[in-house]
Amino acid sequence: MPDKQKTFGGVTPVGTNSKGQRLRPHPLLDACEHQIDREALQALAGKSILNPRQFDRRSVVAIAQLSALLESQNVEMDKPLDGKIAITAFFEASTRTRLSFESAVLRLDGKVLSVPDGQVTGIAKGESLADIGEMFNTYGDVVIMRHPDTDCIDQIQRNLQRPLINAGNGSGHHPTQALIDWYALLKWRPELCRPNCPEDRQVHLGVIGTPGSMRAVKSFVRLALMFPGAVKKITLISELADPVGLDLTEPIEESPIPIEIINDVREVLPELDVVYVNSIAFLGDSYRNLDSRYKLEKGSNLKPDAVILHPLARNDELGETLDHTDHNLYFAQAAGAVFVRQALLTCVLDRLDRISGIPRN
């Protein structure tokens, strides 16, 4: 059965989900001695958030940790975005996304102007995004951006002066993401933060999808790949001979993590820990669906404790047959969405000092 929510520090979590495991923030606290890597923290003051190579193993655990700290305490009364504002410029259609990260700035506090729908900016009158970047300087003091062009990211920099956070850019990268994704790892298993994780903590992932032409696909696996010592191997599932694409191709050669690519999941399925799955992959300028013979539901051969990732929204490749079960920790890795978020917010916009109860190392 999953764990019942637990308060700690006197705080309920607000991050709650309703159905499969309820992941609590302190273990992966107590894992670390409740110290915050604040040096990796404030190297992000300032930066845009554009892709997953800019992190590594030291960036993401920092990440975990202090979202694990906002999700641990009413950070609310700090108030640390006061007088921030951030833009939320969703070309693309999103509901978690542009939500969590709403909500992430309206409880630190901070102020949000949305952008909603590309079709009701000067997008539709041919606006280029590089005007646009223009006249966000003024506007805000950062700039969250979801958008279907792959190039979307080089196009408004050309005048954005702002720092910029990439919340999907066509079949580009996800990088909030693919931090959320383990920020949901590192509460389930806290020992995958230690450069010195006990082998039978280790993980195999197996990763269904086409990381090539899924953006969250290909962001999950670049952090993964950071982690030797931690994942002891990586299986892509797909339906394509060759679905890495060319940002993954140097850093799998690269990697001292084994990884595997096999075209039928039922020839893995059992051996696989975590299990990464997502139905949508990117092609050209419309979205296609996963093959239905990538589809898990309850009945799937599933290792006993084995645990599945999903970005959401799902369509038929993930039954809600599993929704009750303790397979299921992408409800609880939505949850995590905020405190990742905020986590980001603060330190981008060099607000990580007033958060109360960061120890000092």
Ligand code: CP
Second form
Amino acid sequence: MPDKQKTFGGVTPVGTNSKGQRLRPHPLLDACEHQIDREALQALAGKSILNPRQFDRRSVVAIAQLSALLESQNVEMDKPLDGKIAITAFFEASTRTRLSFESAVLRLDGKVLSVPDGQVTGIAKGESLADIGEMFNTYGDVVIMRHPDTDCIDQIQRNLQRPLINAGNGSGHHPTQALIDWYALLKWRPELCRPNCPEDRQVHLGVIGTPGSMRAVKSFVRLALMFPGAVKKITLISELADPVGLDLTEPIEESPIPIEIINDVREVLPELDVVYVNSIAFLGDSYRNLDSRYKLEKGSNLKPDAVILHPLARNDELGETLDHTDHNLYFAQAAGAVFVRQALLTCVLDRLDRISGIPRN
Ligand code: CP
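Switch from the form predicted on its own to the form predicted together with phosphoric acid mono(formamide)ester and print that structure.
Time for the whole complex; same chain goes first.
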């Protein structure tokens, strides 16, 4: 559960939410004996971040380690992104993803070119994403794109030669969100980063949502399948009879983690250690609410120490009555976004050497 964080002289430490909760990075750093897997991080230099399948348990933990280091010390003085320009190209609405990416860049002394709405680009006049990608080659050093079309990655990559970070593509994936989700879980229970977490610290994950049409849920589950020594069971709770979708079918079949699919959360809620909730689904050509008949509230039959994750934005599925409780990991999850995105940008832009305090191993 998040710590209650005191304020000093009226100043609230960065990462503390309005309820006075903060998920501190130090226990995760202690659990990793302050080691950072530099090799796993250096492998990201110059790479695009498109799909969670490009990661494995080792790289997810390495990104969480670096995020924790960035969260625990004042790296702004290192100016690691000095001279770099990030283009945030958002062709679909966002609160957290665009602004936390931009905050991450600016806090590390990089610069941002922001497209907050595709309609301010030549798209409004019929321009193709492929042509926009060609222009981005000279305008920036990395492109962070969100788009409602699942195949937008292929379109822009026809001409784009800069690293591309997928910030959500239709019903496809949201890989950086999944890394943020796992950063929150690893801070909450650092033993989960071990290949063989003690049995009594392993978690039963409940996922209220439809991975096949919810990109954040899909990416979260894809990473969860990489942690068989930490996740003892996954229960998917969905309104749909077949919620999994094509992308996850094979990884689920190959994973040693037992997975069950049910359609009534009441059957399993008291057994869950972690409840991941979302309701915004991409169906056909627009976003709709699915699975929102499962409303979690303060009075829901949760385990006393269960935590709730939600990528946000929320609708009716997650009551504000939970915000003041220790079940609320979702605000701390969102607060960690800046540090995970700083970690990714530092690696992709090959500026790891500029961060002081990374042990050489
Ligand atoms: N979690 C997330 O993707 O939020 P936004 O839609 O606000 O970016």
